[in-house]
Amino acid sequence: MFTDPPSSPSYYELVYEVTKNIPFGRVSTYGAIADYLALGSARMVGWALHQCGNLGDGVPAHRVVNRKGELSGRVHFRTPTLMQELLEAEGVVVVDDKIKDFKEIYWHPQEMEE
């Protein structure tokens, strides 16, 4: 009898794996991830992620930025405002739309494997 072969996640789903691995109270980048999984480019994640359904499954989409530690995402949210809410909730300070202290709270993919 043949069976199928199990499915390998998709790239979507790899994204979302990692994104859930952020701690509360930190971020990561596009970029980051991206490099981490080894397929496509920072605005690939940033596809994904938009695709998510903002918190929609659990994936905090909020705690990925762009290199700069800019809000670059924050217009994909259901108010231009969600995404600063969500992380200032978890205590992240934010200025202009941007992280503040961004390298001392930035968590790399690597760091799960740590």
The other form holds:
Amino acid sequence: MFTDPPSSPSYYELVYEVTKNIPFGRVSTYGAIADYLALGSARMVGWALHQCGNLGDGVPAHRVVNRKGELSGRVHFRTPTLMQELLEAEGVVVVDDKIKDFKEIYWHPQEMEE
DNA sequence: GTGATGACGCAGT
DNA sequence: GACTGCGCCATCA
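I've shown you the form predicted alone. Could you give me the structure of the form predicted in complex with the DNA?
Now the full complex is given, and it begins with the chain already shown.
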């Protein structure tokens, strides 16, 4: 849940909170977060993380990928391979910029409330 | 105020 | 199963 709402609540702040709640070794998707926050558009999630400037604020943006399990946002990281490096460091197998067994480690924000 | 862009998703082919 | 086109909503020029 969002225990520390910002003084200026914005949807991207919510995206950060949800992203931070992604369990270690698990990954989520833009669509899942957009659906959970009822943003209406998965693009808003990607845009929100873009504003975050990727890591640096404790937001594990590398755990968020597109619906196909591809590291579509890796180019926005400090280095194109950083996203894969971080995922592999968590035990996530990445092959050709795509997450292996994606549906096995897929995590939906709804799970953190159950 | 209008047009274009974007870390995407889904329906149709 | 893979590719294409359209739609989503907010921000920037």
